[in-house]
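Next up: just one chain, as structure tokens, the form predicted on its own.
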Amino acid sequence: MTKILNKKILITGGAGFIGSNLCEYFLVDNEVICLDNFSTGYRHNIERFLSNSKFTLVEGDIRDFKTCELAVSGVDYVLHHAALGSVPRSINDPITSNEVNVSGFLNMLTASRNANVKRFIYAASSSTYGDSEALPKREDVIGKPLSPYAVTKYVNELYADVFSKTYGIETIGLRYFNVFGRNQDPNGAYAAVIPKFVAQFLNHESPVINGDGEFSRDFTYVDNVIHMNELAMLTENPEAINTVYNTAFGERTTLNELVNTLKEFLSAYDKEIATVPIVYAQNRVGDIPHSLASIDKAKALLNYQPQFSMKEGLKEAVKWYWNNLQEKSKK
């Protein structure tokens, strides 16, 4: 596959889960600037890059426009991943979510336009589909948002579209569907479901499923996301630019199927995990019942072919979590 080579790439939120994976991948053949304020990202995710002469850390907040201007100076591509994720977090604190996800996004977009960045690629979200019951989810059919977080991510798409039309900056939004993989934090109140379940199993604690476990998601391994970011940078097809794409594998898995697969894979490392029971609780406010992406548009316009199925990715993720746990226990 053709690769991005010898470019200067700014990755906002570069110390976070997806951002740090993007830093690691693109640093091999490019110069990478990481902008992060470490509110949800971690220094240990990027520590090994700090001695690399092609890596620059800008510690700062996207809510500060001068910081954004500093970070985009001389940059070819922006991969914008700085945001406050999590539906529950946005319900608990809608103001901060809006400040970071909307005002911060607008700062980055404006700074990128002023710096004549070639292309602004940003993390959009499947939460934009809101109350639309249509399956699979297609990019041109959305519903009403079900959370403040979903509102902020939809506003991002609207701003990107307006900036493309008004100022001519090239933008591509990637609607992520339940991404998982290495560097994803299992701790904290807003931890994603896969690392949280893994951590609970490893501690022989019962994972808690909200609802009856029949809600389903299009779980997407992080390497598929890296692949999509690179394709979005590479494309020169005018039809493929200034639009949004579902970024997923294109299959759905229920939470019951997920937890049983996790139990199976983790039991290979620790047999006691096979006996850990599952606990069921109330549904969460703002959660959509089912999510499944159509990836036809990405296949047609970007030549996207996801490289990891949910199970293949889960096997890799479980291996990473197990090895990471062993390393921590030795320290």
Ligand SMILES: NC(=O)c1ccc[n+]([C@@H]2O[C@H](COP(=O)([O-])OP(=O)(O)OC[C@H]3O[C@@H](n4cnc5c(N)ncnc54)[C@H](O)[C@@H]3O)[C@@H](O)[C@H]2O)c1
Second form
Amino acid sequence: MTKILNKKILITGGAGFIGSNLCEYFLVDNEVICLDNFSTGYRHNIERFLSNSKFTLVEGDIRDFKTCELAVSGVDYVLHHAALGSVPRSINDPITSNEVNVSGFLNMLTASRNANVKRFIYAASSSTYGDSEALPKREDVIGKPLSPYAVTKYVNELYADVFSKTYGIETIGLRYFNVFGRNQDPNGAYAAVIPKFVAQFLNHESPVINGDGEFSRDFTYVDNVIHMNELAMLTENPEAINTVYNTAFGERTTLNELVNTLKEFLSAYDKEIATVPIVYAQNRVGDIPHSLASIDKAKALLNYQPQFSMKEGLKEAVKWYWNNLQEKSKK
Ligand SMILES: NC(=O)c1ccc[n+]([C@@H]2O[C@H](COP(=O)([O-])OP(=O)(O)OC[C@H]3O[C@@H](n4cnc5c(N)ncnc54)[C@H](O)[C@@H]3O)[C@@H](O)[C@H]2O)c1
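Now that we've seen the form predicted on its own, could you pull up the form predicted in complex with the ligand?
Below, the chain from earlier opens the complete complex, with every other chain and molecule after it.
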């Protein structure tokens, strides 16, 4: 059972990786509206919810203000996740990333304020730490953004802060750190590293690590992210609202460790994977060497306790990808 009950929740980007997991979780005890234009999300992520009378799909674009107004009407909470992710995508096409991530965000925030929603919770990003070398990352010490994507996510925080001060709308930003888990897309040029490596291993192809593999990330299982969204909805502590939180497990893993753990877990399903070699290539532009979150603020103000370590989450994710592959091969 969810701790949020009988509310009307708008999940933008609800057909995407994180959004579809949020839809599934909150739909158990609430009404869920999913707003998505399927640009990077998939109908198959939400197909099974379509027959549920508590689920509504609004197929539309957050760049259109009227669509945002329609979707947010009568809503208690907004979990804003629609955006164009990926640093390389934003480097290739900064204009579209800005239109969706900044103008689209402002549309949703304005529509939410006009509709008097109880709270606007949004997907912020660890990319906001930019060139700050401090480790672990604490919410109040950020550097300069290293990509157009990072700029858009930082601007989201600035708008949310200004809107809460100027108009009184309650906002909470969740700075996600390398989220992974079920429904994450392994395909395309902008796929995240975990689903991409899993798909490569399953095809007996070598995963390619950019750099020497000693860069590290605070890989965060999607269930910890769901938990943080729920805590952000639940809190009534004024100190905990109108601010941002790192959303992570709070440990870092190098890419070499990651790829070896994946290999080990996947080999339990397919022994041949143990023999697949790893390939190393050049570092990517805009990549920071290390990322590690302090989760002290979320622990202190939201009572956050991450439920899955990186390895526990990875085991679940690998099982999901394997089962998914078996189901597809039966069709
Ligand atoms: N996955 C991560 O590790 C991570 C890390 C930091 C921040 N985030 C943020 O979390 C959010 C969700 O990310 P995700 O990994 O689930 O990505 P995703 O691409 O799977 O989901 C984004 C969803 O937004 C939808 N969308 C994009 N543009 C839209 C538009 N103009 N109108 C309506 N819908 C639109 C897409 O179709 C997709 O379903 C994003 O805001 C992303 O920036 C994710």
